[in-house]
Structure formats: structure tokens, C-alpha cells
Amino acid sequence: MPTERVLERVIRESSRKLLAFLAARSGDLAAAEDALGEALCAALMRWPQSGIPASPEAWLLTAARRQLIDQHRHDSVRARAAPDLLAAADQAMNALDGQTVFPDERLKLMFVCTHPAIDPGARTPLMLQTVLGLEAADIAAAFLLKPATMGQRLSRAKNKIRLARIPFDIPEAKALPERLEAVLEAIYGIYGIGWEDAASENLPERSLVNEALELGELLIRLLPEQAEPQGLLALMRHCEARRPTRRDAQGRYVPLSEQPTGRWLKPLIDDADRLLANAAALQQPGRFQLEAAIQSVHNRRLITGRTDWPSIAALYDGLASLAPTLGVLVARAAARAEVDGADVGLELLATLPKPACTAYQPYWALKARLLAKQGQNEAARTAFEEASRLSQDAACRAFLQQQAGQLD
């Protein structure tokens, strides 16, 4: 394998847990973040030539305090930080050196983002930059703002977690809900930002999708008492078993309805209704443990050979009552339409506010083919036609204009 390409592996794998270990024991994100990312250019500059070192996590440390040393040589602002994240990067290799499995400390990073006094409109950003090393514009582009504004908005988080010492740790029980929401929401959105690339069969190595996986699993092991991290994983895996099938073998898109069972992966759905099953063993009902259950119901029809949808319509119902987002509304209307007609799902999606569906693409999937089996043909098309346009994927948009032809 090119040294290249172990290279950028190396770096993907390693550098977020680096960056959490020394922020975690310094309190100093910022200044952790300025270290670690010198350490990386190098890195990228000298491993081409020299090779992969034996140690690249302690090879990066030690780049990283040569560069905290400079900082505290030239910068009297970082110079305060200096004697923290030296003594971290010290502590680290000193673990390496004795074979030490290196702690996975991301889940802190989480919590902090989460923490009370960070600016709630800056909270998921700052985990996707932190916890994933997405770049400020890229954030940006998905909250519809000016990467100037969100670059901003960033650094006065960092600058709070420093200033106010914020605790790098699991908050104490009374605090724990609400933050494990916000940590939980953030690993789902994760997920969700990698599904669609997780239908390619060439993934890479390390996908969002297998990120949001491996937290999911850290989040467990971190709180084996809380029910609500094993629905998600849960909810995760059950949807990750069905991945074979989400593409035919010239990659077109094949719904959920139409996909071939017998390729499902039935380990991952046998772990998932495991954890399903420990979970409610907990008495903590949640929203991912009901999200999780639907998808439990949808893949059992790999024995039935059919879909329960009455069991599902009831526990979208639930769901509805306990989360009603604008995609559980719209998922809630699909299952009952298939148990009392499409009427019921039209009435339902007429109920929900209109400037939220105008640009939600399954909102207009779902209105299209519930008018379609009306024999509202032009009605049908037309929402065929701005699902298809609001589709980021091509397999789907490619899809949904079939549909939309074979009205004709």
C-alpha cells in the first residue's frame, strides 16, 4: 500500500482521538486544535519520505508538543496553555510507549459541545467539527450560513470552553438528560449525513456512517445504564442491515418495499433487536427505541415474507406524540395509508404546515404516489417532479422520475 495512502488513514483514524485527549486534559480546544493540526502538515511533509513511523499517534504527539513549545516561545496568549498540553502530550506517550490501548475521548468532546454555556445554535456545529474535522464552510453550507459567520460563531465557542473551564467529562445525573439528547441527536445526524453515501459500494474506510456507528457503541460502554443509546445503535444497525439492497447491480434505487430480503444482513439485525431487547429491559421508553422498533418490524418480513403494518402505524403513532418532527409526521401518514387507503394520508399530510413541506423532499415523494394510486395522474406528476428535483442523490431522482413517466 502506498505510504500515501497509509498516510491518510493514519490521520483519519487518529487525529480526532488525538485532538480529544489533549483538549480533554488541557480544557483548551483551540489551542489543541493549532498543535495537533501543525503536527498533521508535517506529517503530511515528512512520512512520504521517512515512512510510516512505528507509533504515528506518539510521532504526532510529539510533533504536537514541539509545536506547543514554539507557541509558548512566540504567543503569550497560548503560552498560558502550553504547560497543560505539554504535560497531556507527555502523559500520552508515555501510555503508547507502554502499550497502553490509546483512550477514545470523543464522547467528552461531545459533552462539551452540549454543555449549558455554549451558545445552543453553536452546539451541533462545533461536534461536527470537533468529533468529525469537517471544515467551517462545509458546516456552514448545511446551517445556510456564511462560513464567515460560522467560523465566528465557532471560535466564541471555543473560547467559552476555555474561559469558563468547562469540564471535560459525563455530566452528573441531574444534568445528564437533557445533554445525552443533544449528544444522541448529534450521532443520528451523523449518520444521516452518511446514508446516502452508504448506499456506493465503494465506501471508504472510515465512512461518517461507520463513525456514527463506532460513537454509538462508545456512548454504550460509557453508559451501559441508559436505554436510549442502545435504541440508537439499534435503530442504526437495523437500517445499516438493509444496505446491500438500498441499490440494484446497475446502482438504481430500489425501495424499501421492493428490496430482496434474502440479502438483508440478518447478524446485524439479530445485534440489533438484542440491544432493542436490553433496552426495554431498562424501563426508559425514547424516541430512538420506537424509531428502532419500526425498523425491527420492517425487517422481520425477512421471516414473514410480509410487512406488519398495522404494528408499525400504531407505533408511529407513539412516536408522533413523543417527537412529532416533520419526518416522523410525514412517515406516520405513509403508515397509515397503507393500512386505511390513501385517503388518510393525504388528509394527514394536508394537516401538516405547508412552508416546512414546500422544500421537504419526502413530503412530495409520499403526496406523489399516494396520488398516483388515486388516479390523480397530473396531480401525482407534478409531485413526482419536485420530489425528483429536491433528490440530492441521482439513483433516487432517476427513480422518481420514472415513476413520474410511467403515468403516462
Contents of the next structure:
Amino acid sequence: MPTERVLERVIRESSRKLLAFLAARSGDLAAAEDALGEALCAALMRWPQSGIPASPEAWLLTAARRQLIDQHRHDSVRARAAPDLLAAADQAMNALDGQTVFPDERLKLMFVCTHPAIDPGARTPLMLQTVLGLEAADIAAAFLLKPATMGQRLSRAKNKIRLARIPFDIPEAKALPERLEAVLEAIYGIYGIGWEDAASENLPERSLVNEALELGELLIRLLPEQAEPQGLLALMRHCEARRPTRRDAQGRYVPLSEQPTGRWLKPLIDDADRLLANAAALQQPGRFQLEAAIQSVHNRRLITGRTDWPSIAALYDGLASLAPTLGVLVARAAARAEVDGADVGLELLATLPKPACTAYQPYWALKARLLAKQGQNEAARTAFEEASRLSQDAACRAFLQQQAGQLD
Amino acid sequence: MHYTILIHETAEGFAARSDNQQRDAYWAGTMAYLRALKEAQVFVGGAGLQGPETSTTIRFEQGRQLIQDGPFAETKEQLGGYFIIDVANLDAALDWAARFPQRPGLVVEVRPNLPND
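Based on the form predicted alone presented above, generate the structure block for the form predicted in complex with its partner chain.
Every component of the complex follows; first up is the chain already shown.
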């Protein structure tokens, strides 16, 4: 009997591609979600007893189709969307029957969410909901909004897609850069969520990481002449290469500087560097290529045995002028501290925007480390405590408390 | 699918229609646009409207009709005309809307029409 976790993962993974296909072909995201939603409920009831079917997609699609036909017979209001959706379901049936690979329309779904005709506040939430299947309530929490407000925003956006007939397509050249940026951000966001929570290597979150990698690969195949998608995939692969050493055997957090390079995944690193070289040849510098280059320098420690901090600091300087996010600015302060000393790092930290950085865990963790280096133990301890308080991850919290403890 | 392109004009835009210096350029641009719509076979209908000072509004209050001089809202831009076009999707409609001759302060709005059936 499949465990709940495996069940959840299979349902999520098989339903996302189906949703993307049905929405892209019918133009009606909300109706496609409704039809699939019922099928997912049926799967959750049946599969624990019957086991996972050989083709989960085909099972879900058959259930959704049956649902649509029933609706068409009984419900005049909701049935208005049915003909287009039913036609889409038939096409999906054919695609599943044939020998061909089931078309993956998830990127089209992501791009439609970035359309300028959609409320800017709904774009990222819509991507998270439709491409990842996150619950509206969870998305609301992440955006600090009431679930009802978020629900309304999402359904208004879906309505607009259907009524104004916003095309499910890859944007033309002139609109591409801006909309591509949003898609790249979202994929990296997906990877980030998976990375943060994958500490315990549990299945659903691992699948978020895999999903991000998969979407990154898809994007490159779709837009081979764009450099930034290759930069993004290189970045994610460089990070993945260090996955085996992020935690020790007891599950404790291990900082990058202390990770044993012998267990890093060399093929992933080589692959990422190849991508980065391809991207560079396209001569379109960008944020993700810089981030990937930084990770590439870190990973070169596998070969050279040392970290080239001057290169990393220089790359962060470039990144800070291109994308001065809080994360980048704190990481740049850390790199500068390695090159020019703890006092320079602390000076840079002091220039960060005030209320925002005081709620940011890495700010406090770095500040603590630099203060400790200067021998300011009392101030360092306070900063470690603040960092630990802001940390979501238990292993990370334990590490910070241990560091604070070593100050005595 | 039918979309309506709504042209919102400023007071200066309305004034340009009858201004000796600007009149020719104003109408030449609009007529060229109309021709392009027709040549591309996307034109369904449309009209240019007289200025808002010619508008009359009817409100219904407690079962009574109140007829008043003026447009329904006193905004800086006022509806100056519209085109109904038949194209595949919003992107195609936006492309056409963006081709309307630009003037300072002019705002173009695109709305999908209700289906006819």
C-alpha cells in the first residue's frame, strides 16, 4: 500500500502536467483546475486501496473527463466552459495513448502568469498555485495576506485569462526579457523552497528541487539562444553538487567552508561549468550567470583546495550593481570580509537598509561571525542569538547556538 | 474573438480635431489607422465621438429619470471613439491597440466583448 507521502508526490507530479496541458489547450485555467480537482479527490480515495495505477496521468485524465461529461449533462452554468475543455481532454487522451512523450506545457502556463495584462500582485502567486499546486492559504501566508484576499486575487486573474483570452504562448522577442525574468525568478524560488526544506531529504520537497531542475532544462530547450536560463540551471546544478555535504551524518548543519569537498558531485559541477561557458558565449550577461559563476568559484575548491575570495568578492560587486537584493548585499559583505578583513565586512553590513535587514537571518549570522572574529564576544553572542531566533531550520538553529556557546 | 479598443482623449486631443494647425495631422493618423484595420480584415465596427461637452447623461433615482448635461464622470481623459476588431487573442488585440497614433496624454483601453451568442 503506498504511503501517504508517495501518493501525494505522484498525484502532484502527474496532475501538474495535466493541468498545464488542459489549461493551455482550452484557455480556461479555472475550469481545468476544477475538473482535475475532482479527479484528484477521487484518486486520494481510491489509490490507497487499489494502489497507484500504471499510468497515473491516464487515470486522472479519465476521471476528469468523466466529470466534464457529467457536468455537461447536468450543469448548464459550469458546462459553458466544457466544450473547449473536453476537446483539450480528448487531445490529452490521444497524447497519452500514443508513443510520443506527453507534451509538457508547464512553461506556457508560467509565461501566461507573467502577462502584463495580469495584476502584478497575482503573477507570482498564480505561478506557485498552478505550476506547483501550492494551496491558496499557504501562498497567502507567504505573501502576508488573508487567505480570502489571496483567493479573490487568484480567481480574478484566472477569470481575466479566460475572458480576455490571454494566449498561452511563449512571448515574442520584444516582450520576452521582462517576462523571462519573472519565470526565472519563479523557478529559482521553487528551487529555494525545496532547498530550504530538503534538509531531511523528505520526498515531497526533494520533488520541488527536481521540479525546478526539470523546468530549468525545459526552458533551455525552449529558448536555446537565451543565456540566463543556462545561467540559472548552472547555478542550481552547482548548488546540487554540494548537497551530500550540507549536513553531517547526524543531520547537523555544515557551513560551506567546512564541507569536505571529496563528497561533492563532480559530474554536476562539470556540467554546470559547461552550461556557464555556453551562456557566456551568447554574450548576454545577467544576474543568474553571475550567481552561477560565484558558486563555480566556490566549487573549484574541489580541485585547488582553496577558495579564491578575491574573485568571489569581485563577482559579488558586479551582482550587487545588477541585482542589489538583501541576500546579495549580505553575501557580498561576507566575501569582502574574507578579502579585506572583518571591519570592512561590518562596515558594509552597516550600510544595509535598516528595518529590512534586521529581520533577515543571514545578516545576523554574518554580523555575529565577524564580531566574534574581532573578539567582541558579548556583541557576537547577541547577534548569534538573534540569528538563531530568526532561523526556520532546526539544524541551522542548533549550529548557531553551538557557535554562540564556543565564544566563552 | 471581438475586442473593443477604446480611445480616451485629453481636452487637447479633442481640440486638435478642429484646430487649423493640427487638424490635418490628427485626422490623417486616425484614418490611416482605420485603413490598416480594414486592410488586415480585422475591422468589425467603430465610431468617433463628439467631445464630452456634447454629452448628456441620464441617471435613475427613485424611479425618476434625471437628465443632465455632461459626461458620466469628470475625468481628464474622455472617451473619444472606439474600434471593434476581430482577432485571435489579447496579444493580437494589444498589438493593434498599440498602433493607434500616439498623442500626449492619450490612453488606449482594450476590452474583450461579450460573446454574441
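Positions refer to the first chain, counted from 1. Since the model is a prediction, treat every value here as computed from it, not as a measurement. We call the rigid core the largest set of C-alpha positions that still match within 1.5 Å between the two forms.
After superposition on the rigid core, the Cα of V10 moves by 2 Å or more between these two forms.
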